[in-house]
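We begin with a single chain expressed as structure tokens, specifically the form predicted alone.
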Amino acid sequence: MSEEFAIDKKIDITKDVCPFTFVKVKIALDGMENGQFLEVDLNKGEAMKNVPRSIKDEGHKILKINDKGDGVFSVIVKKK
């Protein structure tokens, strides 16, 4: 069964490298209200490792994480 979520946000951060891969989405985040949904589209490697424990370490949730292909991801995270 597949999860649907309402993304309020969506952002890519493909193009950057650490540590603004998470200064990005702690931007985006903090522009959101409580309980919204961001979608962050990311690379595998560093930003992969990196960015999930980040937005767990503020306390946000990660719901979900799609292998896109190509060495892309997609995170959906609920904001606390």
Given for the second form:
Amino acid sequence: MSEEFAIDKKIDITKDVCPFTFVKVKIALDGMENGQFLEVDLNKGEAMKNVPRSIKDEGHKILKINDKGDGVFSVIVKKK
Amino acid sequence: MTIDYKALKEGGFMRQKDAGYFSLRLHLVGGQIDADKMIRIAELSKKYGKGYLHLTTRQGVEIPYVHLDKVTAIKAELAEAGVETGVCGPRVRTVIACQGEEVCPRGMIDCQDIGQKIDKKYYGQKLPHKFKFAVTGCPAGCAKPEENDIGVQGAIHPKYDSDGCSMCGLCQEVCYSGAIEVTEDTVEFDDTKCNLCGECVKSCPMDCWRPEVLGYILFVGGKMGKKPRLADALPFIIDSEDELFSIIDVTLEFFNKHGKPRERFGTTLDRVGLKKLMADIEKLA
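Now show me the form predicted in complex with the partner chain, since the one above was the form predicted alone.
Entire complex below, previous chain first.
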């Protein structure tokens, strides 16, 4: 659950489509300090297949993925 | 004067409808070319052709409207720029390849490097009929391995280690073939369903999925044209580059031995049997 981490920023990309999904995550992370926590709400399917993977490729750490139900997941990311 | 069209074809000169004109095919590998060479090719198309280039369906470049009288001159100028002419006829053709692991997030093998090595070893080699290679990084198959006489595809057979797993369920979400099932406290993997795409390995935030085998799947006997035939995949992962090239050697020898003139490899396989090729490959072990 997200309360395990002191979330510094939250974004919701459930209304966005690729590639804006990851672009929004990237912009959010760019505005944060190293070691801070970002929570991203995203949709099952395309976003879930691609966004966590891209976050990992950029070197950030995914700490947890929570199934919020109704096809929405929240991903907790620690900025590298 | 008699024109030796066969000799011209060997050198990549494709006869046009217009008498005396050729579309000059160039030698490219994997659809990539140095920018300076491309600029020079463009300039030469203005000098010797009509000032445009044709991008072929197999990642090649041709300069249309080169007159027979200019064949020697344009070849010399291309050679100066380090550009060779292509080939046609019954031999190994342009090797196509996707951008592979260097550029594509899904790529598992260095397709451009493998493509260059295939080109170096086999390009222009005479065979019973035209012979096409494709190299692609993953099962998405952008370079269409199943449409080529030999297709090489990157493959990962994954292995799960529960150590450090956060049970996030991402691997189940990214798996295209439904081979992974994450329950409350277990992760089940059905490798009979796995399509070897490696997405679990690349996505897992905790690196619990690792490649047990990273290598190549070989497709044989594919072609398009008037009677399309999709290639057969050899039923195992080739786990080294040396083995990959040994198997390609055996496959080409097989085609040379069993193929009739002007018979595509897929037709030879249908006639002689994939089992026979497999028996030759098994002798390597």
